[in-house]
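Next up is one chain by itself, shown in structure tokens, the form predicted on its own.
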Amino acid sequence: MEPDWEGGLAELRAALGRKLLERPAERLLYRYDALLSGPAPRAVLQAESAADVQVALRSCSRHRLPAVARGGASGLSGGAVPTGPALVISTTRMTRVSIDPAGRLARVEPGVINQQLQELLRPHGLYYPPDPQSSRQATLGGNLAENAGGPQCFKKGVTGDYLLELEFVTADGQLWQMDRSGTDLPGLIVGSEGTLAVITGATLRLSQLPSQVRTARALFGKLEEAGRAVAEIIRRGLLPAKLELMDQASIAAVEQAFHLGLPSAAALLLCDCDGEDPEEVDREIAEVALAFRSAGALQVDLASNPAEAERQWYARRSVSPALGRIKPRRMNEDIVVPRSELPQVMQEIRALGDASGLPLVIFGHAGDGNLHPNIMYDPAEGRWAEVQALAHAIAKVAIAHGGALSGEHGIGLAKRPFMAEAVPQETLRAYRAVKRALDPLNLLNPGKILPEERPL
């Protein structure tokens, strides 16, 4: 049955009134997220509640209209972008936020920004550790859906490790509440970018900040000898908080546009030990000074103060605004390998890149063997084939080496086209089973995560 869009949004317009957004100039904003762009979506719900995700969720039903739950529209897989005529439910303006200090708890709506819980909870001395590089415009919303991570994932994990009940509305807009217990519904819901269900809240686990923090920098001469350094840490059994890769492009891109002062070297690795006994987290971080010596580090530098190593922070977390002044566009890879692969497969990255003559950027949580491979590229210059046939082929190493697509950022649209070769058809056909049976009428964002189904 095709869609009945005069009918749906008739019956939206009654229901939802001046929530509901039609004029072109409106919807255009709401095309694209922070990596692709697609056709306008035919009109624009700014929800306020899980009751206004119902109402419109039950009108898509009834016509048969697509639906994209949207949030801050950071996501880099194009997980948020229309692929035909749809309704985008913008989540945004639920941003209700309940602390529980006693019991480090946060209730959460899914337009509630990352970095504003993280200063909501401050004053109590707690925090929620996933935090993606994007945290001043990503919504919690978005990070569930996403299963996001962030530089602290290696010690601290990932969006789902903190989800403790989550509230979401099915396609026929039936609204669902449910902790962890028995089978997981929740867990399935998350990371599943929007395919699934909407998200329309979630109780959160925090933690307590750390008392003690400290900070060691290490330049190498090689990039493959900064994998190395990140496969000996894990070999001592050490578990630092963060454990960040700069190559020599990222570097470069950082200095160029912020003058930080920051060395010329083929790799960076940036490193956070954490704890509560002073003593420990010294030996910690002498430890992983040690290991970076090890693997060939041409200088290691520990920060003697906090100002010193928010500095070191502010550089990895000013490579993606820096970017920009490489290419205006930018294809941005998520694999995610084996930590004792890594030297070896940022060699092979970097050969690739090389190769295709396009300028190639690498950085990433390499604690969490998650890399980010960029490809910058002006799409004035017609290359987008060459761009993508360099995306493919950076997937293919992280497969070969017993990786996967994506450690943080989705699959979406940019990575469905490599699925079929990185996931087993048995699995494929499970994926598709659920999607069935959550979602029949393949409403919730269409066309994403999943390959066409090849015939039998």
Contents of the next structure:
Amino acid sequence: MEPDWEGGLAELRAALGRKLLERPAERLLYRYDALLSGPAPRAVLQAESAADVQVALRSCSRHRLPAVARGGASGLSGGAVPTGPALVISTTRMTRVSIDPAGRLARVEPGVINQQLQELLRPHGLYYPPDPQSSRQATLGGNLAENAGGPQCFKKGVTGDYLLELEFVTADGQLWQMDRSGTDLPGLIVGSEGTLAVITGATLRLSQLPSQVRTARALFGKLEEAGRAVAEIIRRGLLPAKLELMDQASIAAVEQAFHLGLPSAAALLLCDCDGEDPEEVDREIAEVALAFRSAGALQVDLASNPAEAERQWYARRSVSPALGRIKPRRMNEDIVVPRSELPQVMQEIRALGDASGLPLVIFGHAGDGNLHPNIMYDPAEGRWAEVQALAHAIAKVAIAHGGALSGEHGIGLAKRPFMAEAVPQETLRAYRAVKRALDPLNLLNPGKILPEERPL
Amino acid sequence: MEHVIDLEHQAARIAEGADLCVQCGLCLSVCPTYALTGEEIQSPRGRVMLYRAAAVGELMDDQTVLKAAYDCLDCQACQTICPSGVKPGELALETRAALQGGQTHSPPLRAMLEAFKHPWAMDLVNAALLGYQRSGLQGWVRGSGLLRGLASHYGGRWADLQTMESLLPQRPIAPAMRLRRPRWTPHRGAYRGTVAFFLGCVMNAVFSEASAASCELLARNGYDVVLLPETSCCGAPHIEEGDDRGYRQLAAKTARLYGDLAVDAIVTDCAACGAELKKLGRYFADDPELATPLARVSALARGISEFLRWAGIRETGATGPGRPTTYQDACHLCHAQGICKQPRELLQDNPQVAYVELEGADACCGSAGIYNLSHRETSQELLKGKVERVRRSGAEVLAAENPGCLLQLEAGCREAGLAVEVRHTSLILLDAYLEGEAPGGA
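Rather than the form predicted on its own that you just supplied, could I have the structure of the form predicted together with its partner chain?
Complete assembly follows, chain above in first position.
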């Protein structure tokens, strides 16, 4: 059955009134995320409650209209980008939040910004560990849909590890509220990138802010030495709170954009150790410094105060936004590899980049084995085929070393072409069966994650 | 809808400026209007994408684009945070000009912009305000609550009038200084140089005592101060309203008066004037007639705090105890000019000041030119949050360096019943000198 836009939009208009945006000027602004741009949606719902989402999805089901959920649109895989005529459901106005400090819980709507939650928690001595680098603009709904990670996730786990209860609306407009006992359906929805349901609320687990944090920064003359340092830290059984990588190109981009006075080096590792016992944390950071040195670090600096540590972390947070200084567009990768393989993988990727002649920037959550090789390009230069080929080659390196395509950004649109190679056919069949069970009409965020079954 | 981008070079400039955007959305985190609405069209990223679509002919809805450009406060907080160098604030102004053919179509605005071109008109405004206050009319209007009643009952124009009235200071306004102040104020102590003082229109009309203090401060710090009474508006109100032509007219006058003036700096105590003077050189870089003199004007332009801090302010001789004092960044100082540290350092070093930081000090107070009149509700919403944070800071004195912010903050504190003195930094600094000089003083 074909989508009936006329009937569907009339129904949506009648039910949602001013919350439905239909003017071209407004629709145009809901076609992009931080990586890609697609066709402008047919209409945008500024949802204010789960009930709005239910009303919308019921109409979508009745009239066969595709629907794409969207938070802060700071995603890096095209997850919130429409692939064809669609209704975009924006959750940025669903911003209610309540905190139970004693129970260490937060009940949030999907439009709450990650950073805003952190600010509300700080006076209680609490925090929410998943900390994507886009935390200042990303919504928690988007974080849940992409199962976002961040530097903290090395030690503390990713978004899904902090989810206690999930409220979501399925394609038929049904509202569900589930905890994680029994069959863990919320676990299935987390990270499904809006293809199985639209998330309308969540209860999140909170942690106590560690009282002791130490920060160390190491500079390396070779990229693979940084990889060796990570492997060495893992081998020694250390568990830093964060362990992050910046390569030469990302250091240079940040320096150019923000003038932080960063040193020049082939690679930089930034590490936090945290805990409650000052002596123990001191000992751990000292061991990290030893591991850095044994891997060949040129220089290791321990931050002497929180302000200095914050400055160092500010540099890391700024990498992604600063890349525009190199070229206007980027092909962003999010591979995960076994940490013992990091030195070899880094070397191979760097060699591919050098051979291609395209600017390739490598940074990421080294401690997790999660790297973000970014291929920078200018659409005006017409090198798209080369960009695609290099991205493909990098994905192959990850797969060959026993890795995966996405650590935290999701597959979305950007990594979808590689799925057929990265995931066994039987697994894809299982994904499709789940998708059909929850969204039989294929209306929720169509064209994402799963490759086409047949060529078009 | 007719498509009227008729300033061709502007369309290209807008598209080029917008193409720097990588859509990362970092700007969403600092945009006051996005925080209030959660709408992409109220965010810097959304607006920039909209200007671009209009400039390249992808979107034929000039009215919506123009509205978006006017919904922007031009506070430029997004420009400070943007890692890619996108300037959504400046692009809003370019778009306002481009879509209106370089001139606003609103008759009252045109009248206002015309008035700003004539320095004497600002003296008249000052005289009218003095009359309003000294006749007791202001006291009666405020005491009777008549205007407030009309505004809440009828809204519309009455509400506009009530907003405008409430923005007027309660304290007695000083007579305009433009024609009273000597063209030349000699330095005191050892001579360090000669500066021109660029007198802002609103400073002259409503805050002459602060600008007089600025001149005194400069003199006490060893500078001869030149004041040109024939100075016109810097053009900020004109470019804010898309009046490209008026902007050029005034820039030409500034170029004529200041382009080859033999001074070491052109100092202003108005954030908007400072930002504009610094921008002129860049804006008219391709103008064969104005490029050279305005490049010089821009190179010499300094904010009062920026200048005093750079020169090294002399000991005041004052002693404590300091009053709890906080500081609100004017957007056109901190975001447009990057002047954040200097005013704070001057205050912190002042013995009469016990400095406390204001949470979110660099977020717009909602004044934003005439935004508090054109977008009353949004402006009031922003002001309410600001005043609440001022209350929490525990400060007795709130310093700022821009007339729009001073008016807005004073009105906000008064409405909220918050006994905080809102003062220009120059007045606070001069007080310290006066105490130091007083017989029997420290």
